[in-house]
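Have a look below at one chain only, the form predicted on its own, in structure tokens format.
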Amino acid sequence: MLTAFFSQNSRTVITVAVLLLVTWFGYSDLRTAAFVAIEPFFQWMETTWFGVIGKTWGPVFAFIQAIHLLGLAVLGGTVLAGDGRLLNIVLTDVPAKIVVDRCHRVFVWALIALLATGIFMACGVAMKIYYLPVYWYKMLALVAGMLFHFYVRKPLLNHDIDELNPVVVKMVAIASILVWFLVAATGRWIGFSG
């Protein structure tokens, strides 16, 4: 019974114990020495090109935060419109298997858009965040946010979404909106530390 558990749930399982092996790596002493160890890297990183022009030419910099930006506003909106349609409170007309799956198609395009842009901004200011611990903590979010979405979310909602317990998929939802919305609160938490 215990390894049909596992099969079924194979993703689920792997998700959980990865947000509770970084839990743990969080609040144990491997921590420090990582920190210590990847502060080359983030030395390195204001070095290369996308860290120079990041720190001295403004405008551009801007101009890449306000794709970055945008991609979170369209990434948010995937996130509410996929999992408001579960919820069943937008787009009720629609069969919710559409409107997932068109959002998620857009959904992964939003996701590129922000990793590019977000790889950049942090090379513009790397040493600056390294030192952030919120930023520490949306990247912490972020990984949450693209495990849950790519091997809970999506792998669930691939079968009949009308066959599926309709409490499962309401909580899949809740947790969804939830999870983004950490990372984009957290993303904002930055700006305000700095």
Second form
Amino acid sequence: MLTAFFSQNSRTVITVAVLLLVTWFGYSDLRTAAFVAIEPFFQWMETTWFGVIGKTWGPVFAFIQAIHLLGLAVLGGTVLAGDGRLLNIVLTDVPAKIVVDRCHRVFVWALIALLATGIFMACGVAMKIYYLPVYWYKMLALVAGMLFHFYVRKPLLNHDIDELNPVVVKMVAIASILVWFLVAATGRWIGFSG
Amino acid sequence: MLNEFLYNIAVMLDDMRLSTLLHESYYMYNWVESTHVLFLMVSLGMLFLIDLRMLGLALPDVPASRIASRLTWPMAIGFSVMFITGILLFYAVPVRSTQSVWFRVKMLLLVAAAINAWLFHKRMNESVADWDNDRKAPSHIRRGAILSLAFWAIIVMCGRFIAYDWFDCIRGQSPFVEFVAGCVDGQSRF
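What does the same protein look like in the form predicted in complex with its partner chain, given that the last one was the form predicted on its own?
In what comes next, the whole complex appears, and the chain from above leads the way.
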């Protein structure tokens, strides 16, 4: 019976386990130890080519920031169009499956652009962000967003959307919008901090 | 002449109490700026999807006219919020913004982007019935979409460069840059 429960709800069980693990990690001494242990990595980031260019050439850093913002705009567009369709707000006369699938393709490219430019920017201000709590909130939100998108939202919406519980579909859409809004908002707040 | 006029207007705005309050309020200024940037996701996000659809790079199997018409209203809401917050950001720092080369380029490009958007929609509405279901729009529409993407990419870059202004009047620039930036002889406010 227990085996049947786990096999039927493996995704839910793993998600709850990960959440519990993250919560435990956040409140344990292990978090402090990990924080200290990764400091050399951030110091090293500043010595890389990306770090040196980012710190030395203001215009290059600003240019990469602009690319990052453009990537964010595309990502935001795909999230709002896809989730807006699931909420029956936009593109209501186009099948939800088509909107969600096509937006997902563009979303992946936008996410790759965001990650690539984000790594460059992080190298340029590595020690600053290391000591910024809001940077870690952003990383947490980003990981949560990616896990949610690829591990929860995508597999769920691979099914026939019309046969899914409409409340669940709408909750997923709202959660998706909120998590990516959180990623963007915490990213913006990094600029105001430190 | 024009630069003196713009400088005087900027100083007048700078003297207003509300401008100082907005500039010096840590949270209010940041909220306004964050809202400006976050609504980029709504306005430019929708605009880019429309442009990419015309180029056949996003939602190619959805009729182009449907994408354009259905995404226009959220895009308009996004632009409205960006416009209002943009005015507030300018009002908070009027002198420096008026004398930023990047701000000036940004304003010119905003006008160019608006004209391009008008032409784009006009041309699209004239001919969309012939190619609505095609994966790619005809070349003259694609040109408009590429121009739109280029204009907005440079506008975003100029917006970012305003924060890193290396053509600042206070630093003393070449006569050409001083003219383009709008620096005024003997100005006391920066």
